[in-house]
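The chain that follows stands alone, in the form predicted alone, written as structure tokens.
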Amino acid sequence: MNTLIISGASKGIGLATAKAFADTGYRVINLSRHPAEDDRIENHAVDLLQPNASDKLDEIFKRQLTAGPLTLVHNAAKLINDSIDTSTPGDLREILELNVVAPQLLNSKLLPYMHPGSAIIYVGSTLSEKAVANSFSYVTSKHAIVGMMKATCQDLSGKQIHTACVCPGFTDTEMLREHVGHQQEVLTDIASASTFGRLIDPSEIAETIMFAARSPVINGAVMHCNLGQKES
């Protein structure tokens, strides 16, 4: 049975991705603080920011995994409202720990289990290659994820493990709604920046992640999934 290991699948893009893989017969293992509400998903409560995360992951993987083709999706991330003149070193450090350091923790733990045919998919953002105001730490971290993906491609050359970075545009998730204070007029304004005039559904990103995971030919690629953004 094919196996997906995904971080942060309790809601949003992560949950949609976990369900999409489960629909096609994958065994799905979710690593997050909260469980995914789907009986097909194996939930393991892990806070990737805690000092005991490394030992906990060792215990989970030793008990749950055997070596073979695996798909790893780095989805867990945090977004805060900050700017270069308000962000503190502590704010930036916390965002980088979850959005950048945690993916490498998972890489280091899971690569020994990965046989040829495995995939490592990073979930970036439209903000991986551009920026908007008041998202300083998040923008910084998502730019870093693109660099990590490209380094992954080069370092795993010859191992037949491929990687890609799927960069969603503005997607209708709890994280986005919380970021804008659940203001519908702001969401409508954001949606209008797309050539389709709407927000992306999480299931659309899930389908793209699955395509990336199954397509070694896109190794090292950044895939922007944003419905076409209007250029100002």
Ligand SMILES: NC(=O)c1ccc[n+]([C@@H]2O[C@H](COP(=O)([O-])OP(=O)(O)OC[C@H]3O[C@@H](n4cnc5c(N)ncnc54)[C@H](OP(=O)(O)O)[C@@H]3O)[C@@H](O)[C@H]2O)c1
The other form holds:
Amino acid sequence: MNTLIISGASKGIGLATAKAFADTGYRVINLSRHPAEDDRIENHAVDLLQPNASDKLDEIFKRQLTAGPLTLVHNAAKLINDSIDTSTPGDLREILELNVVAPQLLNSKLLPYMHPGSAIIYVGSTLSEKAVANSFSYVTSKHAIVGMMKATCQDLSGKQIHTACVCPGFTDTEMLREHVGHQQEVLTDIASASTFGRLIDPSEIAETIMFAARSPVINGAVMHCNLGQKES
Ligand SMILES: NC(=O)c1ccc[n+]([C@@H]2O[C@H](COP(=O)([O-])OP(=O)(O)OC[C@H]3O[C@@H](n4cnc5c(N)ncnc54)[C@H](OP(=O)(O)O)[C@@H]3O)[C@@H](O)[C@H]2O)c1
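Alongside the form predicted alone that was just displayed, please also present the structure of the form predicted together with this ligand.
Let's see the whole complex now, leading with the same chain.
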């Protein structure tokens, strides 16, 4: 049976992705602090920001995994509203720890289990290749993820494991709603900035992640999925 290991599938894009893979018969293993509410998903409570995360992951993978073709999706991330003049080294460290270091922690532990046919999909953002004001640490981390994905492609050359960075635009999840302070008028404004005049549904990103994971020809690629953003 094909296996998906995904971080942050308790809600949002991660949950939609876990469900989409479960729908097609994958075994799905979720790593997040809270469980995904779906009986088909195997939940393991891990806080990727805690120092004990490394030992916990060792224990989970030793007990739960055998080597084979695995799909690893690096989805868990955190967004804070900060800027160059307010960001503290502590803020930046915490965002980089979850958004950048945790994916490499998972890579290092899972690569020994990954046979040819495996895939490593990074979830980036429109902000992986452009910046906006007031998302300083997040923008920095999402640019770093593109570099990590490109390095993954080069370092795994010959192993028949492919990688891509799927970059969502404004998607209707708790992360986005919290970011705008749950203000409906701001969400409406954001939606109108897409050429389709709406927010993205998490299931649309899930489908793109699955397509990337099943397409080895997409290797080292940055895939933007944002409904087309209007340029001012
Ligand atoms: N929504 C958007 O508009 C948008 C746009 C571009 C890119 N993205 C990217 O898409 C991905 C998913 O975002 P989303 O909008 O679905 O976010 P979300 O609704 O806030 O979900 C984030 C997930 O990350 C997990 N997580 C957070 N902190 C964690 C920790 N310390 N340890 C383990 N897991 C943790 C959360 O699980 P627990 O709380 O249960 O731990 C949750 O399942 C992220 O990489 C994000 O940067 C989102």
